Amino acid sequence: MQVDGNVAGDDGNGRNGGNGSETPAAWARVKRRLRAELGEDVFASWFARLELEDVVEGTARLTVPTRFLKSWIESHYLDRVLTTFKAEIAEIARVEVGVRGTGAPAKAALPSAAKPSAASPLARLHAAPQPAPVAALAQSTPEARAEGGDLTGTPLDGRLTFTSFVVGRSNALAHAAAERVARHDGEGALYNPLYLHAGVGLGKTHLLHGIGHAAREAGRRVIYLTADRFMYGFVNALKTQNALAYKERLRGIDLLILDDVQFIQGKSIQAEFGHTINALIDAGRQVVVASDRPPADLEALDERVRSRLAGGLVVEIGNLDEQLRVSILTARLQSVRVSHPTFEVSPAVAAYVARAITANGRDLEGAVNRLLAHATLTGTAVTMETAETAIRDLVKNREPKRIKIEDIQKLVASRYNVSRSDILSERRTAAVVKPRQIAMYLSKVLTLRSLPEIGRRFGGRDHTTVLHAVRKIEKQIGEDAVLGDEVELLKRMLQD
């Protein structure tokens, strides 16, 4: 990495502000701070694919894979990124965001003294550069293209089909519902909408792609969209004054598949999402939606949209039990042996890996890759000892159970015999204030959410209210052993 000599050197606090070996470590710390300050959901949606290209003459050049991400980060978070970066390397004065594979980053930097635009987020998105063309969806017709531009979406992954999906007890209902929806050839739609929700790596995206493949094979017009692609398409249509044509084409398909709906942001975009869902369902077209939480917990969405999503079939995909993990691992190993016939893993080693890795299917995929690398690079057989070494990072560094603020609110409400709506309300009776403050305290100590984010999740309260609640409960725990025991019990119940 080439860094300008004017940036290099100690900043007076022991930090080598522009040294090439120090900059990647500083960038890693920046991302960790952003994750902690903004929360896991926001970070995963907007910053997980943000990479540092280089630092030159006090300018940090960052890249993202799509123009939509570039526009969104520039409109909403550029000043936050700059402030966080300056806390690690004081000489950083500007931040530029570019799109990978399109040459140098666009000159859309925010100087350290610049102020964010007073325009609304949506208006600033409208003013972003014209996005590069993306691949057209299958089933997009010449007539549709002639009427005002291609209807574009996210391509389906050819590997993610119903045939390659491993069925077990935790996902059997979701798989059956997905197949039924995909292969339905009668009038109207089934289970409309079909709503799948699960944690990371449990198979919901695999099922969505499987639905898309099967429905297209049956000749149906299908569009698969991630949340960011849906937002990108709507904003781009507004910029090019094709919003009406875009909406009409979107509502003219047979099956809409939308992934990661929890990331849809912006009042205008959320309103259009609700109108699209309603129009498709009312017209008898099939809608399939996936999220990491049930509809009732999508608090950022309008209540009417949440109600419509909950009005169909809502199916949760549960955690992988050991038998299913063994089946998934066996299927992955068989797939690898097609291209590496000499690669062998004994049933005992496979069983050990399935017992040790319990988080999700993606970690199992990572374990297979590590075992294959060991076998091909060293030329030796995969033994129990080598398997333990190969997957050590997946076992030791596995993240603890992710606790959601919604889960905390529900548990505390149940424990203190109030409703979750009471905790989110403006009621100030003692019977409500105490559990509300305990829930705020637990949200602060058990999640990575910032105080402002916690306040928003508790009925739009200010961060100072959350801070007061946290300090009050901390003080009371130190003075009241009974309350301390209650809070510890709630912690264990949430962490188990």
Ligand code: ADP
The other form holds:
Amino acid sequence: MQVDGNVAGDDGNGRNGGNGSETPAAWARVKRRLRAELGEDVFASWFARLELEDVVEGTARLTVPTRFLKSWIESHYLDRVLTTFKAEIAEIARVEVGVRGTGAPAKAALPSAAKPSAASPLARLHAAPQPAPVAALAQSTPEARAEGGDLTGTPLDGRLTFTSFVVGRSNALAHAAAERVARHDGEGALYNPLYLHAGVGLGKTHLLHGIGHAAREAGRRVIYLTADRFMYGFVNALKTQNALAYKERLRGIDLLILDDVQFIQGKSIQAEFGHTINALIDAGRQVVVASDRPPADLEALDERVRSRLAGGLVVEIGNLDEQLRVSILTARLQSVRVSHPTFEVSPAVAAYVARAITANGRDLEGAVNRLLAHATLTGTAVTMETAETAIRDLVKNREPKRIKIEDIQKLVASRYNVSRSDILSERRTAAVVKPRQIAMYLSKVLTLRSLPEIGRRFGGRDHTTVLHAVRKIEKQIGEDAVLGDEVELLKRMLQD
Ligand code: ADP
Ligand code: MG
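Alt. form predicted together with adenosine-5'-diphosphate, vs. the form predicted alone above:
First the chain shown before, then all remaining chains and molecules of the complex.
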């Protein structure tokens, strides 16, 4: 970290690059002033890791460990730092901030994340990129690729069938509805659309593929599309002026399955999405949709489309209870043993893993992969102890901290030097509007609250105001890297 050799100061921060031995002492005084002027909080956040490398021809060269800190200090405090410097060393005319070293990942350098890492080298070893057998295991077996062409759907994964889907209390209704829709062979459609929603890893995609397989087996024409595939198809079709053919094609099927519709964006695509859904439903074709939120919370979509989506059967899949987790895990272990007959996991270990990993099916699958990797690589049986090490990082991350809107408001307020009541107030000065919009944006992306609820928590504002703020900040983040970094940092501080 040290650039020039002669460390003269005793505060551990000074680096004297040839401007006399009093520089380190002066630097220590600069830091003391900054601390006094800005307050302990701000100082600890932004300046604790600022170091003086040297002073060359009137330029004080400072360094910080991350690009983010550099841009933050440059955009918020450069004048302040220069003035403070000048007060101590008159001949300083400029201040430069650089990034030292490259080693540490940005997160480790964040002010609120400066705790020492608890992970042991062994745990890190296990958290390392997944080795080959695991990748092979996770591979899907697409069966529909042969159909080819942009107008076909995303291939179905051969593993994700009704047979491999474990039914429990939290998903029984969704499963029953999915089966009925898939096997329905009477006139018209049953529940149209069938709308499934749940958090990540709770089996939405699995059920959708299950519907696709079963309906195809029954001879029905099925297209399964992820949101991005749907958009891609339309964009392409619009570009090549094939939109009409594309629509015709979509309307000529019996069952349209759309996954992750929360990602559908773009004005014309949304309009096409709406038309397509309407046309299919009106023609008595079955539509099945999955999303991470209920229809009313699909803010990007037109109100009419939302209510159409809500007009069939809406089913939520709840969190996996422990019993269901054990069943899913056991089933998964069994299927792995088809290709790895020597892979043994005792019921006690399986029970432990199912108890430890509470988040979702994806993590359960990850755990099986880790255990398998462990067994294959070391050639030893999986004991309780090795299981514990293998899944440690999955366990640690299992429950993302629940973030409160109030905490978001407090943090953002303090960062922007306004009060929380300013944020909740009617005031419309720029100094208040920007932090308010950032706080609304963070509330949307970090909590599960709906827009109307967020509006209520921000002094009783309308949900359209919140939507406007969210869109605006999203756009600005895209255009302004410094703001992007700022918001990213706030996010991490809240998540820590
Ligand atoms: P989502 O689409 O809701 O994010 P997925 O359907 O991709 O979740 O599920 C994540 C993983 O968990 C998949 O490997 C899936 O097979 C598995 N999974 C989830 N729920 C079940 C279940 N009830 N039975 C068997 N596997 C499940
Ligand atoms: Mg999914």
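Whichever C-alpha set is largest while still superposing within 1.5 Å between the two forms counts as the rigid core. Here the structure is a predicted model, which means the values were calculated and not measured. Positions refer to the first chain, counted from 1.
The two forms, fitted on the rigid core, differ between these two forms by less than 2 Å at the CA of E179. The Cα shift for S425 between these two forms, taken after rigid core superposition, is 2 angstroms or larger.
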